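In structure tokens, one chain follows: the form predicted on its own.
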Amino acid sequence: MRACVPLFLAVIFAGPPAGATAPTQGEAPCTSERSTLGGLACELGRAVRAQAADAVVVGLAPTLSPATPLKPGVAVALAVKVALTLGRKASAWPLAEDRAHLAHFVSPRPLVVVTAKLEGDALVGSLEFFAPAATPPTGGNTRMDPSVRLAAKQGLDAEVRRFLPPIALAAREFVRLAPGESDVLALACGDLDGTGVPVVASVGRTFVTFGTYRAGKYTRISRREQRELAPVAPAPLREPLGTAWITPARTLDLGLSDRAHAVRLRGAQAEALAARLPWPGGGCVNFDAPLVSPRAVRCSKDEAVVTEPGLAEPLDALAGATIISRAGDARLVRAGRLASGAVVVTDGAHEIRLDHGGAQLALADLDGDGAPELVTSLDTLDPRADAVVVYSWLGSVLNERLRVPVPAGVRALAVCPAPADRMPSIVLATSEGLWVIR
């Protein structure tokens, strides 16, 4: 699920990087930007803000082709956000241009040129900075070569998808990826190392197993023992619970009711968290035995408390995700299953219920329209009758959009990052191993 993936920034200077700036005191880091275009604009704009505070920002239209189906409007949207990052004196050109027309942008103001293109399943934003002309132009464009070139990359969201062809919410195949441990309680899928290749983390009662998921294939890469991560809980639950998610900071946050506290894995380092389970999307929870408290708490003393949106009743399953609208606005959506089997979904302003859902839940925007999808197993004791069901939260109803039978039973599930041209993969742990719906 996608929370938004952190940014990679490549900087190529034609000359010394004079003016490349760090955030000013009290300014939030760019990783706090939840939307793709907002995050790209933050990284690119801040790097040249000192010398480009009054720049004209122009977006170059991407070349349309089956391989690069981005619409020209993405360039204008990125230019507007970069201009906002630069400050009140900067302005954005309201049309997408081509490079041949840059000769017409001759003025005493700096010129910032931005482009957007697809690179695999990510959006790459590039920036070129042209200093103002030292002398009045005598013909042609006197600013032939940029003094600074920058590039940043981030995953896709609904704000970007409005400039791409629509995708169908449909399962093309349901295939087995790998044998799996029999005790898996939670799964997470995301870009854990910044390479753009999703990592699937299988959280079992004995091991945490990591594998890459590329081109529909899973390759196991490492594993960690639970006993080295956290001590055994003084009073484990009879029916064990677990949660896990890969955060925007590229950590794996995981917790089991078997263990005394949740853990944050950052590379090889393991940090003990101040609560029992992470709540995907943000925050942590403790137990209100034999269930999970619906009141979110901070995961560590250095973090802000993420209490909203909140739920009111004890839970036995959790899900959450930051959903980006087509306008680039972010909202945290949370879901939890009650002891009755009903699933509650809320964004703080609105709440909706599914009368009966299984104990495996996930939230994500699967079709890139800015509305959340609830992914759930069935409320059944017979594994042969189990299935993965996808509901879209549209207005005041949950509409069933997809149902895939899973006769081996669903023990855990997670949604991987969104690709450019199809529905994100849903990874499942079953009694027969690791499977994927894609």
Given for the second form:
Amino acid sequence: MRACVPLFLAVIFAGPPAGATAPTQGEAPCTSERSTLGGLACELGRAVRAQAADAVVVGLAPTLSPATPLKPGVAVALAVKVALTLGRKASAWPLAEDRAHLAHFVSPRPLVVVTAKLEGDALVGSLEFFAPAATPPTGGNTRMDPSVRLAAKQGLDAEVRRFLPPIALAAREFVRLAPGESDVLALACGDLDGTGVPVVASVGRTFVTFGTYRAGKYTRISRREQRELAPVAPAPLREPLGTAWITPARTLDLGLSDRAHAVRLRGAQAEALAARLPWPGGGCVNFDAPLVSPRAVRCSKDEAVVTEPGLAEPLDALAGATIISRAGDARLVRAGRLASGAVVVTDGAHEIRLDHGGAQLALADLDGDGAPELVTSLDTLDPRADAVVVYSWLGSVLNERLRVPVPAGVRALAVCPAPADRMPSIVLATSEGLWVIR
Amino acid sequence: MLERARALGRTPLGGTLRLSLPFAAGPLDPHSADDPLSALIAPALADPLYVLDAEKNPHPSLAAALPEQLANGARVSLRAGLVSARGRALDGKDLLWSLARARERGGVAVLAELPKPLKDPGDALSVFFPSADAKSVAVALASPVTALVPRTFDPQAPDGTGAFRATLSANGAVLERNQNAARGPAFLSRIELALGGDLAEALRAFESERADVGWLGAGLYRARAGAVSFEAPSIGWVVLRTGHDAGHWSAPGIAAQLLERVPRGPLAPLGLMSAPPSAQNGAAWGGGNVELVAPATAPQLIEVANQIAAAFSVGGQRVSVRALSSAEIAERRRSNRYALMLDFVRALGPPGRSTLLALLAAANPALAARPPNASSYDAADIARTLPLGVLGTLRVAGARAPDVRGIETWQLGNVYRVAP
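Show the form predicted in complex with its partner chain, please, the one above being the form predicted on its own.
Entire complex below, previous chain first.
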């Protein structure tokens, strides 16, 4: 299960970073910015806010080519968000410019130039800061080299996808990645280590196994034993369940009903959480045996409780994700499966119900339209009859968009970060190993 | 915990299972090795510390880990936080008490070879087996007759860490989901157990849809519509003991030879599964007019006893069946004051060495402390050197209502209904 996670990959100072400034103390970290453009603007804007508070921010249009299909508007959108980050005295230039025009830019105010381009499956935002001209322009290039140049990278979301060709929600391949573990109860997929390469975490009853998923290939990299992470629960569930997700802070939060508490893995460090299961997307839950309580609680005492959107009835499967609209607004969407097999999806303002869904759930925006997709297995006890089904929550209906039979049975599933040109991969744990729908 | 389907859908929760069994209502004791009702029901109420996988390798269940092998013995530690169905916190003292209690009852079969455990002064959750091998300790503590119970345990109000909590009554028992279950609460909310009837009543109850499981069949007069046959692992053996009052006929091996002449055909409907007799090697009863005593608490065994008595009543001799209470049977067994006794011996684990230990302890608990090397673990072969003969295994089989699932293993915690 995976939230639509902003992924900061790099901040590069081309010139001396002396001009760059640290975030103000007490300010929320940029990882709390959930949209791609918001996150990039936060990271870039904060770095120059001290000297660029009254800057004019100009978006540099990306070069249009088949390889870089980004529309120019993305630069303006990024410029607006950077200007908002800089403060009330900053302003954004309403048109995407080219570099030749910038040479003639005349203003006593500092100039911030931002660009956006696709790099692999991520959006790279770059910022150049130009101090105000000391003397009036007399023609030619009056601006010197930028005093600060930096860049940041994030995964794609629906707001960025407005500036990209649409993608189809279709499965081109269903292939096995690895033999996999025999007892996987939860999967998570995301950029766990900041390299931009998705990591698949397979949470089994005995081990947590990590592998990279790059260019369609899975490579196992490490594993941890469950017994070193958490003690056995005094009263587990007879049929175990687990949840896991990779958080915006690049931790793996995981929990199993077999274990006394959930765990947060940050690199090699394991932190015991104050609840039994993480709820992907934010918050944690405890058990209301033999089901899961629908009331979200805080995962640790020093973090805010994420109670909304709430569900009312006890659950036996959970999913959640932050979904970014095409306008860049973030909303936490949660899904839970009731004991009857019905799956309830809610964003707090609205709720929708699938009469019967399997016990493996994930939420993500698979087609980049800003509306959530619910990914489920089927409500069957016969593995041969199982399938992965994708529904789009559009208005007041759940539309089935994709169905892939999985005769080995789906034991766990997760959605990986979105690539630029196609649907995100859905990884599955089955009795025959780790598979991917892409 | 359930090893079957994970994911897909999930096992449905809730619902009630109604069982009508041909056994008298009575105490449920996980440490008993001679009570078929306890063998059937007690594993749902109390758990052993370890479980064996298909390869007979032990894995921790109530234990925190496999036994720790030390230079001078083996240490066993309980999982932290265990609480019984009636809310009693369990620690090393409960474990010592449980093992001592088991050793005085059916658990002696698997515990006799081990030294008595001691309290671990350094850890309230641990006990120590001096000079013991860790693997042997784990295997012994995987037997259901060594289950952990609280020090306040009373078989009339049984308590443990199992999937259910039992409340006994004069004509049955109600098993309710144990929210503290150490291996997970049951899928079913409740099992209603009707006891006291005979085999015919058990079948009639299923046929008339007053029960959800047909004991040894799908109905008394006709098969219930939609009934699905099942066969679960056997819970033990029906044995014929020869005692002091049989005189020379109580010698080891005689009982086994006598049983060779008992026709097997009439026994099959009574739930006994046994190899065909070999008439050439059998012996006819020649001990005169005697009683064949059998437990009144198991009408099924009384019916089996009647078949045996008929087979033994040859040559002017009369063997008559006498049903005795559990206490009388236990006293006769202890004092050896009987001629013939039909009895039940509980299986203590998967077939193999545990078969040998179970039958040795049934014959004489002291034998289980020094078991011989056996060339065969076949129950009938083992019994040829003992004053008891194995008539067959007691089947757990019959038919289930179509919406009852998971009963094939007779692990009641794993049973569920698809339409509760």
